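Given as structure tokens, the chain that follows is alone and in the form predicted alone.
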Amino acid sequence: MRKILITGGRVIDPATRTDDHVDVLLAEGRVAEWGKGIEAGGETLTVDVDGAIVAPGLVDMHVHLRDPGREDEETIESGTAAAAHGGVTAVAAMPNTEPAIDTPSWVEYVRSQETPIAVYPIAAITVGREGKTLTGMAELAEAGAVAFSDDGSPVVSPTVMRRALEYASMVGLPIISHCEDLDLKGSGVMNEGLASTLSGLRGIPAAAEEVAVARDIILARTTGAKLHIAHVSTEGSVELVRRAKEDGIAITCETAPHYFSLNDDDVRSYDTSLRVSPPIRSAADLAAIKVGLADGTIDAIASDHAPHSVEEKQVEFDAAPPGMIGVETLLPVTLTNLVQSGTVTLERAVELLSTDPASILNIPHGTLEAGSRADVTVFDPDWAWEVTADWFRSKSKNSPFIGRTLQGRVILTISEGKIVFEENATSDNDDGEAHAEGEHRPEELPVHV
């Protein structure tokens, strides 16, 4: 395996508290060393990244690859190619496939696919994700599952959730909870408030999430198990998690980029890409999410990448399935709405997108420390560009960010010492041009052998 020497970059690695202009040498799929003026020697590919940020490969702990069952929307192959395009070198695949990932054989199926990046299966909490009978968590963990979730559906029964937390604790893995009270949700399709009244769409109150978050925090306290709350979207949920952490409960949580970049006024456009679960909330909720990210209450940012076909989304808003794609815009939306606004530092952004999600799932990613897996994301945080539909490598295009200008873009992704995406390379989805109209970084990466 050829060595790769990355020069000319600003290395940000929260795990080692590094923020410095140093070189990084990769060899045999590992980080060999980093420092100033490294001379690799031998057959080495030298990449001068010209002042860009060099960070640990991003870890997206919440993606829907739709495989098996909905290969028209996404496949493991297309979803991981999209992830590499977005600077993501490890994804955790949610189990709401058809059939659900609820047996060791299905866990092994996900793990057996040839992919450019690492894929970690999350197995179902209950058989068929029906919320009734617990899966064989010990066998699923042995097969390679890194967590358990019925994401897409809540575990309605408190007793089943309590037993799930106890069982997962025995095998040392977290439960990832989709917190939603179905009675309070009713037939709602967007956040309940002035915007839903003006739009004529049925609303979902914030309490539908917060009641379920409160219940699961109580159960986590009762069992002592590790609980992770997925896609936190409301001010009340942030405060509940904050208090739970102060009380010493073993809880972590994530949010998604759309919850700190969009609010329910945007939904009045009736763009079905904006129909997600939980719904995009109010401006006050958005502000609270930002505070939670800045003060450490929220531990991770995950895309909740949820592909849907054009046919599924080209319907009335309340008839469309919930979900938007996001693994490719994970970094630029974060940079645009958190870093450029001064809400968080670049180091904190990398922590939220790489170091902390790797820690939550206990997977060997999220650092550039010598000896670690050679997963690297190189990006220009100042590159302003307009998102276009043909830029995406996902099979689906249900993104509300199409047509918007974002700031920050990935220029190189390296997974286990192999270049899996570089901005100057073309793909089947490219039009042959290295850069789209309106971009300001036209220069190519200087590469020397």
Ligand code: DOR
Contents of the next structure:
Amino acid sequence: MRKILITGGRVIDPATRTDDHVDVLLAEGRVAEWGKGIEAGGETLTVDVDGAIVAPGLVDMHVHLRDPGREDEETIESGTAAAAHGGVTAVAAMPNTEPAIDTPSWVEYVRSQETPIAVYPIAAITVGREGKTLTGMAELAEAGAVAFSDDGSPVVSPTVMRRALEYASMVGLPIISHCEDLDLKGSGVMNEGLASTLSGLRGIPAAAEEVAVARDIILARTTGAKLHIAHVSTEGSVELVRRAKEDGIAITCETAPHYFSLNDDDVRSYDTSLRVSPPIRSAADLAAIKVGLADGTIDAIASDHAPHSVEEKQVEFDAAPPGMIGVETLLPVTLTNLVQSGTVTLERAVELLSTDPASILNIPHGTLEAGSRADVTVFDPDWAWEVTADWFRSKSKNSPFIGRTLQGRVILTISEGKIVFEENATSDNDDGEAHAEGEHRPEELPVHV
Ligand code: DOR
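Switching forms now, from the form predicted alone to the form predicted together with this ligand, please provide the structure.
Below is the whole assembly, all chains and molecules, this chain first.
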């Protein structure tokens, strides 16, 4: 395997507290070394990224790859190609496929695919995600599951959730909880508030999420298990998690880019891409999510990449299934709405998108430290560009960001020492990889020398 020397970049690696203009040398799928003025040997591909940010590959701990079952919407192949396009070098795949990932052989199916980036299966908490019988967690862990979740649906029974936390704790893996009280949710389709009244759509109160978060925090406290709350969307949930952390409970949580970039007023457009579960909340919730991201209450940003077909989404708002794609816009939406606005530093953004999700899942990603897996994302944080439907590599196009201008874009993704996405095609590249033509690429990025 050819060595790669990345020069001219600003390296940000929160794990080693690095923010410096240094070169990074990759060899044999690992980070060999970094420092100033590294000399490349003869067989080395040198890439001058001319001032761009060089970060550890992003880790998206919450994606739906729809494989097996809905390969018309996404496959493991298309979803991981989309991830590479978004600068993501590791994804954790949710088990709400058809059938659900609830047996060791389905875990092995997900793990055995040839993919440009790393894929980690999350196994179901209950058989068929029906909320009744626990899966065989020890065997699933043995087969390679990194966490358990019935995401897409809550575990309704507190008794089942309590037992799940106990068993997951015995195998040392976290439970990722989809917190939603179905009784309070009722037939709601968007956030309950002025916007739902004005739009005539049925509302889902913030309490539908918060009651479930509170229940699971209590169960985590009594079991001592590792609890991770998926897609936190409300001010009250942020406060509950903050207090639980202060109380020393083993809790972590994530939010998704749509909860800090959009609010329920946007949903008055009736764009079905904006129907998600939990729903896009109020401006006050959005502000509280930003505070939680800045102060460390929220540990990770994950896309909740949820592909749906055009046929399913081209219906009335109430009839559309919840979910939007997001693995490709994860970084630009974060840069635009958190970094450009001054809410978090670039270093904190990288921590939220890479270092911390890797540590929650206990997977060997999220750092550029010498000896670690050579997963690198290079991006230009200043590049403003308009999102178009054909820019996406996902099989599905249900993104509300189409037509919007975002600031920041991935220009190079390297997974285990191989270039898996590159914005700029240049002649010097003889490694046989596919290279994309960027529609608006700046002249200078990246340059193979
Ligand atoms: O919006 C969502 N879509 N939220 C979920 O929890 C599930 C996901 C899906 O699978 O479509």
